[in-house]
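Single chain ahead, by itself, as structure tokens, in the form predicted alone.
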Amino acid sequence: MQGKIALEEHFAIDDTLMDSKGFFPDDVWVEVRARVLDIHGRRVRLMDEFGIETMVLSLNAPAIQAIPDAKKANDIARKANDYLADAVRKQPDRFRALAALPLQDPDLAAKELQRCVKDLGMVGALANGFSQVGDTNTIAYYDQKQYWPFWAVQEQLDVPFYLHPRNPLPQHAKIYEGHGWLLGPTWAFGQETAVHALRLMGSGLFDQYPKLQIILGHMGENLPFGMWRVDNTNGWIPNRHNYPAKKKIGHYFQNNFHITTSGNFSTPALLSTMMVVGSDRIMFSTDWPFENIDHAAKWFDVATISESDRQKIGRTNALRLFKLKS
């Protein structure tokens, strides 16, 4: 399929770059960091190659959500969107851009959304899971009704919000003790971003704001499969669930939330989601640098779905939520 639009696709600038190293053995880094690093080179020939006609960009991870210290992440953010915002000038035809936020602050991230959605011409914004607040032990989601102010900001701006990844703090992560394999992409991230995305489901916030629209990657971090349960739980127990959302989980799964297939290239689990939150919440992405375009864009381009449906998940979703032009 030619002119899909790819919207988990990550680069670093120097201060974020080493946030990434620690995910990939030596040998392969050298790989990953020259590609994290390109913007305009290998990365282009790549998307001329695979029909890929425009990437969303965004900092890698955990990157400005590491930083305790708000000033400093705020002028990190700063310093990656000005980057980020000058290489979509270079090239506006195939990039466009999300926003870093200093989510440690949300008075301070809410000012940097609209400075690079209005002034910059971002088109949404993404946080890499969780924020350390303060000191590296201190940590804040953002169901938090500290946040609720800064979720009015980005509901009146009209601009998606992409919940990324990131570990758990080793505190929190004993279960993997003795087995750092399922640290990172193997698990430790979906089950991370899932409990996440959840909690703002529960909040109470899309009741609230009830235009927000969140973004997940990665098939939708197993949630699909697993919202029929989380909502019918020992349905025979009545008022099992107590939460402050008016509504069932899975109403708000399917009307304030995104999914792409970033590094899930699994035909099962895209039709399993199509039938969860239908063809129209879908987007194409690759993951690259941390997973190949070419892996990504062969597997869709003759995924068992219908061609209309292709259409939809590679490009026409994205130019709606965007607001881009065809």
Contents of the next structure:
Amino acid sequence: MQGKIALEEHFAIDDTLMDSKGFFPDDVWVEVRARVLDIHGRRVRLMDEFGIETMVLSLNAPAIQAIPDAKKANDIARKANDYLADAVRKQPDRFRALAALPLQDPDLAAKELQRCVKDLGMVGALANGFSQVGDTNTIAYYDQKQYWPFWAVQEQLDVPFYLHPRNPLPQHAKIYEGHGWLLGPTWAFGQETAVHALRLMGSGLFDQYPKLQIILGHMGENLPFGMWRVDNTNGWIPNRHNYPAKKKIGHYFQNNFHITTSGNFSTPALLSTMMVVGSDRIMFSTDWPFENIDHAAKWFDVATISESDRQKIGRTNALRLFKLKS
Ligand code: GRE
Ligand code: ZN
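Let's see the other form, the form predicted in complex with 2,6-dihydroxybenzoic acid (GRE), since the form predicted alone is already up.
Expanding to the full complex; the earlier chain stays at the top.
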């Protein structure tokens, strides 16, 4: 398919580059390092070769979220966002941008989001899970009440928020001890991000800000497959669930969330996701440079879905969500 738009596509600046190193063996890192630092070279050649018209770019992980000092997090976020805006300006027909945010301080994050959207023309934000705040062992999830004024700004700007994975802190990852292969993209990323998303849904955030739109990668971090059970397990027990939100969790999942195919090029997973959220809320992505553009595109271009769904998922859903001109 020509004209695809991909929206979980990463770059790094020198200050955040090394955050990605630990996920790869040393010999592979030589390759990934070159890929993540490149924007206008090999990346664009691969986009041309595999029918990707536009990439919506975001910083690598965990980057800003792992800088406990709010002022420093703000400085690096601004630096990364200025760098990204410059790169997009060089090829505005091929790239768009998601803002990195210093969520250590909700007020600073709201200000930076406003600057990125209003002054730099960015089309949304991407955060890498919880933020470490003040010291490396103190963390905050974005359902917490101090973030609600930030969410008011996000809703008012009418741009989506991509909730991207990070690993749990070591002290919260005992279950993976001795099984390091389950950390990162294999399992821990999805587990961590799915629970964060469920916290947002159960908190009542979307009753207060019903227009908020959150994007999840990796085919919804396994949530489409689990959603029925979340709402229906032990349904025979009265008032089984006790959470602040007014509606079933699935309601928010279907009305306030979008899902991308990043790093999850599985047709059974795509078909299940289409049955749970519908083809209007799924969008193509690759997760370059941590996954491969050719794997994503060769899979998606011939996946057993209708051509009208391929157009929606490959292109037109993203045009609509990000208000890009067709
Ligand atoms: C990602 O961005 O999803 C990612 C990383 C690091 C390793 C693998 C991966 O940030 O998919
Ligand atoms: Zn990613």
